Every structure is written in structure tokens, then in C-alpha cells.
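Next comes just one chain, in C-alpha cells: the form predicted alone.
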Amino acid sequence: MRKFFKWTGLTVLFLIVALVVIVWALQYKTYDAEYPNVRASSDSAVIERGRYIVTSLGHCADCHAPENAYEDVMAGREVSLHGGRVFKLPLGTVQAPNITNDPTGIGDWKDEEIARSLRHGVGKDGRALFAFMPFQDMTDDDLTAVISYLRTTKPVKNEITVRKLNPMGYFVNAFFIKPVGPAAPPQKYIAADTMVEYGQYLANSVSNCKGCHTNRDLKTGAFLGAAYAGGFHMESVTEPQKWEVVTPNLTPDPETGHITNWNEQKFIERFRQGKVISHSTMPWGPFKRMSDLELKAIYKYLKTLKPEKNDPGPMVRELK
């Protein structure tokens, strides 16, 4: 019996050590995603389109601006993107990186490396990135515009090193975090108009409405519920230790849809109003910069969604 327990114990110990070694080795696994044929342009109109996407539609400052610039971001002002909001996740703590044109940011990245990170979720070193950014299906022209604008930003020296994974984080990163690429071959161009197709493009591929208004697993980023039916729990941006925010249902369900009874004008006016709930994680500042054209397109698209009966409850809740 003693021999049995001895060999059982040794076997378990060996398996634990082997798992630790495998998990550690997989932290450095790399992927061979293709480099998009995208290069920065010096055309002023392209750069201005990139500025508009970065500062408004794509709300990049919501993550990449320093935390002491939060009030400026919420006021809709243009700020430096030298990093970075700190995210305390079930996997550990990570910080949004510097994306200014400095070597501590993306200054020594090639255009195609930036493009690959946005479209395929693969970093400069070939490792998979956490799927925070929803730009995999961005058009070639908009991707070009974003990179073109970022190349014009003032370089700010700010090395971001905060990435502290806990044991579960290392395990999930080893086995579950993989590159997220386009759902379909990306379009080269899409016309900016008030039609449903443009609203769908903005909501799903640029402004990340789906990413927050769909319930998802904070450990892996996987979607758990029906698209746009709400129920995603996020920590408050003002008192994260005490309060949380739960996203509302944006589908046109007659009973549980948050904006079911809103007309187009009310939808636009709500965005122009900006932040009202202090705990809200919605990037109201950047979104205030959206044009009526974009807001009309998004509104029309949301009205075409399949109604989903889901009442996520109060949007702001006190943590127990």
C-alpha cells in the first residue's frame, strides 16, 4: 500500500510539473498570420479620416489615453495615446499600451505589423494578443487611415510593462487565447452613408457596440449570450471596488429592449448629451464626436436586429 501511495504521489507530482512546463512554454507560442497589404499614406484626407476614426468611431482614447486624462476623454477632447487604462480581469492585470509614434509605443513597428495586430490579433513578436480590439473586419481603406494618422502623432516616451497574469491567466493564455481574424475577406472600402449596411459595419467592426452589449466571458473574451441582448458585467470606471455596470439590451424587443421606443432623434440627442451615469463604461466623450450620419446608420442597423427577450436588470449595481 505504501508503494502504491508513493508511486501515485510521484506520478501526480510529475504531471503537475509537466503541466507547469507546458503552460510556461506556451506563453511564447507564435503564429504565422499574414501581413495585410496596408501602408501609411501622407494624403491629408486619409490622415483626417484616420483621426476621425481614432478619436471618435474607434474611441481609442478610452483605453490608450493615460488615466489622468479621463476627464478630457469624456469631454470629447483629443488626447495623447501613450497608455494606458489598467484592466483588472479574472486573468490578472493588464494595461493598454502606448500607441504613439515613439519606440516605446509603435514607433519601431512596420506599417504591416500594426495592420496585422489589428486585423489578425498577432503582435510584433508573433504572439496572440488579448482580443480587446474589434477591428478585424475593418476595411483596407479605414485600416490605412488609422495607421496613417497614428504615424502623425507626437511621440511620447512611455514604456508600458503592466501585464501580471495569475495562475489561471497563464493557463488560459496557454490554451485558449488565440489570434482572432476577420470573419470574412475584408472589404477595401465602404461608403459612409445613413444606410443599414454602414451602420452594421460601424457597430460590429469599428465602434464595438456588439463587444459590450453582448454578454461575454471575461476570462477568454468568448461571447456567451445573444448579440446585442446586453448583460455584460463591467467594473465601474469611478468606483470599481464598490460598483459594477451591466450593459442594456439594444435589440428591438418590445418588453426588454432599452431603446425600443426611441426614435432616431432621441437616439442622436442621447449621444450629444454625453455621460450622465458616473459609473458608465460607455466611451461617451469620443462618441459625442460622431456625426449625425454615423448615428443614423447605427440606429437603423440596431432596429433590424432580431428581438431578444432579455432583461439584464439595473444598469448600475453595488457589489456585495
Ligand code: HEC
Given for the second form:
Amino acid sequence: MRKFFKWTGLTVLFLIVALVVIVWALQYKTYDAEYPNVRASSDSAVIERGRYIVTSLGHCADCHAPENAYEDVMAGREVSLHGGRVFKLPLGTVQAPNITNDPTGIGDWKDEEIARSLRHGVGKDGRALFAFMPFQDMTDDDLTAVISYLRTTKPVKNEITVRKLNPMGYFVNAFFIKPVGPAAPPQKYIAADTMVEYGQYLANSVSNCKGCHTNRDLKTGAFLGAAYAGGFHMESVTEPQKWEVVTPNLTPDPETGHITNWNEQKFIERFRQGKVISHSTMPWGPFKRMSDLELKAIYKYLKTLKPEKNDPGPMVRELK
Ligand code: HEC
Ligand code: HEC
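Having looked at the form predicted alone, could you now put up the form predicted together with this ligand?
Below, the chain from earlier opens the complete complex, with every other chain and molecule after it.
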């Protein structure tokens, strides 16, 4: 009997050690992905488009600007992107890195390396990125614009340790995090007009409406619910321990759709108003600067969604 326990004990110990070694080794797993054929441009119109995406449509500042710049971000002002928000997740903490044109940011990176991170979810060092950013299907022209703008930013020296994972984080990272790449062959260009196609492009691949207005698994970033049916819980940006926000259903369901009875004008006016619920994670500041054209296109797209019956309840709640 004693011998039996000794051997099972040793086997269990062996398995634990093996698991730890495998999990540790997999932290260094790298992936291959092609480098998009994208180069920064010094054309002022291209840089302007990039500035608009970074400061408004793609709200990079909402994550990559330091936390003490939050008021400026919410006011829709242009801020330095030298390392930003700290996300406290079940996996540990992840901080948005410095993306200014400094060696501690992206100063030393090739344009194609930045483009590959954003399009294929494979970091400069080959590791799978966590799915914070929805830009995989961004057009070549818009990627070019974003990178061209980043090249004009003032270099700010700020070394950041992006990931501080806990044991669960190491485990999930080892087995569940894979690079998220484009859903379709990347397009070179999309016409910026009030058509549904442009609205769909913005909502899914630039402004991340889908990423927040769909329920997700906070551990892996995987989508759980019907697209745009809401119900994604996130901790408050002002009092994370005490409050949470929950995204409303944006599909045109007659009973549970949050904007089913809104018209285009009300939709645009709501965006011009900016943040109302202080706890909200929605980047209202950057979005406030969106032009009517973009908002019309997004509104039109949301109206074409399949109605999904889902009532996520109040948008802000106190945690018990
Ligand atoms: C919702 C928050 C969020 C938004 C919005 C966001 N980022 Fe990020 N970004 C992150 C986080 C977090 C990481 C680190 C991910 C990781 O290492 O797994 C990151 C990483 C990066 C990286 C480094 C990738 C690498 O290879 O290590 C670049 C470059 C970048 N972001 C650029 C951008 C640009 C440009 C935009 C806007 C067009 C943007 N980000 C918008 C959160 C965000
Ligand atoms: C980072 C997460 C996030 C992103 C990205 C996001 N939202 Fe939201 N959204 C929320 C949360 C949380 C709420 C509820 C709190 C609030 O109203 O601010 C919300 C609320 C809303 C509301 C209801 C506002 C009201 O006052 O009734 C609308 C409409 C909306 N979002 C549309 C959009 C659209 C369109 C996009 C893309 C352009 C988008 N959201 C992107 C998180 C997000």
C-alpha cells in the first residue's frame, strides 16, 4: 500500500513538473506571418488620415496614452502615445506599450513589422498578441496612414513591461492564445462614404464596436454571444473594484435592441455629446471627433444587422 502511494505521489509530481516545463517553454512559442507590403509615406494627406484614425476612429490613444492623460483623451485632444492603460485581467496585467517613434517604442521597428502586428496579431518578436486590437482587416491604405502618422510622433523614452501574467495567465497563454489574423484577403482601399460597406468596415475593423458590443470571454478574448447583441461586462474605468459596465444590444431587435427606436440624427447627437456614464469604457472622447459621414455609415450598417433577442440589463451596475 505504502509503495502504491509512493509511486502515485511520484507520478503526480512528475506530471506537475512536466506541465510547468511545457507551459514555460510555450511562453516562447513564436509564429510566422507574412509582412504586409506597407511603407510609411510623407504625404500630408496620408498623415492626416492616419492622425484621424489614431485619435478618433481607431482610438489608439484610449489605450496607448498614459492614464494621467485620460481627461485629455476623453476631451478628444491629441495626446502622446508613450504607454498606456493597465488592464487587470484574470490572466494578470497587460499594459498597452509605448508606440511613439522612440527606441523604447516603435522607433527601431520596420514599417512592415508594425503592419504585421496589427494585421496578423503576430508581435515584432513573433509571439501571439492578446486580442485587444481589431485592425486585422484594415486596408493597406489605412495601415499605411496609421504608420505614417506614428512616424511623425514625438519620441518619448518610456520602457514598459507589457505583460505581467499570473500562473493562470501563463497556462492560458501556453495553450489558448493564437494570433488572430484577417478574416478575408486584405483590401487595398475602401471608399470613405456613407455606404453600408464603409460602416461595416469601421464598426468591425477600425472602431471596435463589435469587440465591445459582443459578449466575450475575458480570459481568451474569444467571442461568446451573437455579434452586436451586447452583454460584455467590463470593470469601470473610474472605480474598477466597485462598478462595472455592460454593453447594450446594438442589433435592431424590436424589444431588446438599444437603438432600435433611434433615428440617424439621435445617433449622431449621442456621439457629439461624449461620455455620460463616468464608469464607461467606451472611447466617447475619440469618437466625439468622428465626422457625420463616418457616423452615418456606421448607423446604416447597424440597421442591417440581424435582430438578436438579448437583454443585457442595465449598462452600469454596482458590484456586490
Ligand atoms: C483596447 C486597447 C487598445 C487599442 C484601442 C489599441 N491598442 Fe495597440 N495594444 C494594446 C495592448 C494591450 C497591446 C499589447 C498586446 C500584447 O502584447 O499582447 C498593444 C500592442 C500594440 C503594438 C505592439 C505590438 C507588438 O508587436 O508587440 C502596436 C504597434 C500597437 N498596439 C499599435 C496600436 C495602434 C496603431 C492602435 C490604433 C490604430 C492601437 N494600437 C489601438 C491595446 C490597444
Ligand atoms: C471599449 C468598449 C466599447 C467600444 C469600442 C464601443 N462601445 Fe459602445 N458602449 C460601451 C459601453 C460599456 C456602453 C455602456 C455605457 C455607456 O453608455 O457609455 C456603451 C454604450 C453604447 C451606446 C448607448 C449609449 C447611450 O447613451 O444610450 C451606443 C449607441 C454605443 N455604445 C454604440 C457604439 C458604437 C457605434 C461603437 C463603435 C463606433 C461603440 N459603441 C464602441 C462600450 C464600447
